[in-house]
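The chain below stands alone, shown as structure tokens; this is the form predicted alone.
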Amino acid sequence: MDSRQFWDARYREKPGSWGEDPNIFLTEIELGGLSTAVDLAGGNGRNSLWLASNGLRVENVDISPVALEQFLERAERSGVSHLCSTVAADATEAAFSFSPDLLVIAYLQLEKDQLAQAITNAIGQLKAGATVLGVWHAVENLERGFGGPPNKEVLVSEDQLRELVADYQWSDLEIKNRLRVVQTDEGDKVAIDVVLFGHLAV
């Protein structure tokens, strides 16, 4: 079973398993001077949602074409559709139908060599001053935190991210671990991601 087929399975027999909030970390962000963004790896939509009810036009590229029809039939459930597209495509050689003004990448599982090059096929197709928002398990939540993907090569730590991001011109960045409570029905649970928030060099 290839990537694609993986990812299509997952949808179709849990669509709801990401829930319908936005990323926490998401939420943080200044939309404001914002217009447009390219959710990278955005499943079925629940961080393009978000932005789109802020008035973002906003595509939504996957691997997925199940998850991207998810996302379409909520978007027209919400009433944002005119300002949702679609891309359905490898998130390493994905082609964006415009460069946005921000960029999220949440949760992308790849091995290092395929992580650093969606990282620099996505951060080629941005705009000068470009804010970018990258959020990942981190490595530290296989043994200290909460959910993630049980591989170790698919987690992150703070300083391969920064390595991965070295060679571009930024006018400011931050790469740090964050925590971020989770509730189940065993009551709050924390999960360790690594968090990547900076802005492009004009």
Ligand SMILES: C[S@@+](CC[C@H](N)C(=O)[O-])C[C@H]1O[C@@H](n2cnc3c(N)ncnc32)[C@H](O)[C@@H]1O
Second form
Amino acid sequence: MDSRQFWDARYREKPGSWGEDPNIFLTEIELGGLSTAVDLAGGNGRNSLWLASNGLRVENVDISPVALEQFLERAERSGVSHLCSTVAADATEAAFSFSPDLLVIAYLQLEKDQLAQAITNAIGQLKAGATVLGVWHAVENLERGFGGPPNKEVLVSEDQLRELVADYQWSDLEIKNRLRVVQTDEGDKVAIDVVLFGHLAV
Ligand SMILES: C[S@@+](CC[C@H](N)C(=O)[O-])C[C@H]1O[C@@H](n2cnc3c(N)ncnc32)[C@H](O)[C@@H]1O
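Would you mind generating the form predicted together with the ligand now that we have the form predicted alone?
Starting with the chain above, the whole complex follows.
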């Protein structure tokens, strides 16, 4: 089973896997002045929907056509479909249909070389001054955090991420591990994410 088939099957079986709410770190972003966004590996769209409900034009780029179909249905139900578009493609080579003000990458689980390709491909399509938010399950999550994939190859460290984005000019850039509270039937649990937030230089 290839990656597209794996994720298609996952979305067919469990469309509610990531919940309705946007990622907490996305909601911390000041959206004033931002008009367009690409949600790379946006899945069935909880983050895209939140951005569209805040008036941004958003493109959800994901390898899973099933996830994107679910996203468009949700966008229709939420009355924001006029702001939403999709691209079904692999993040390592996907072409966005516009150059966004904001790039969001949330929990794209790829091995290091592929992740490097995906980041290079995405940042290469941004305009000067663009805002970038990236969130991954941190490598520390495996031993000490809740949830996330058990495969260490797709977990990310602060140092790895710094190395991956070192070739770009940033006007500001912060990369650090952040704790995220996850509500479960057994009470609150804590996950460890690594979060990249910054602006490309103008
Ligand atoms: C854990 S889900 C996160 C979904 C969404 N970002 C969120 O936070 O709700 C990972 C997503 O990455 C997508 N994905 C996996 N490999 C990909 C690739 N090579 N290119 C594009 N998307 C990919 C999957 O289809 C899935 O939607």
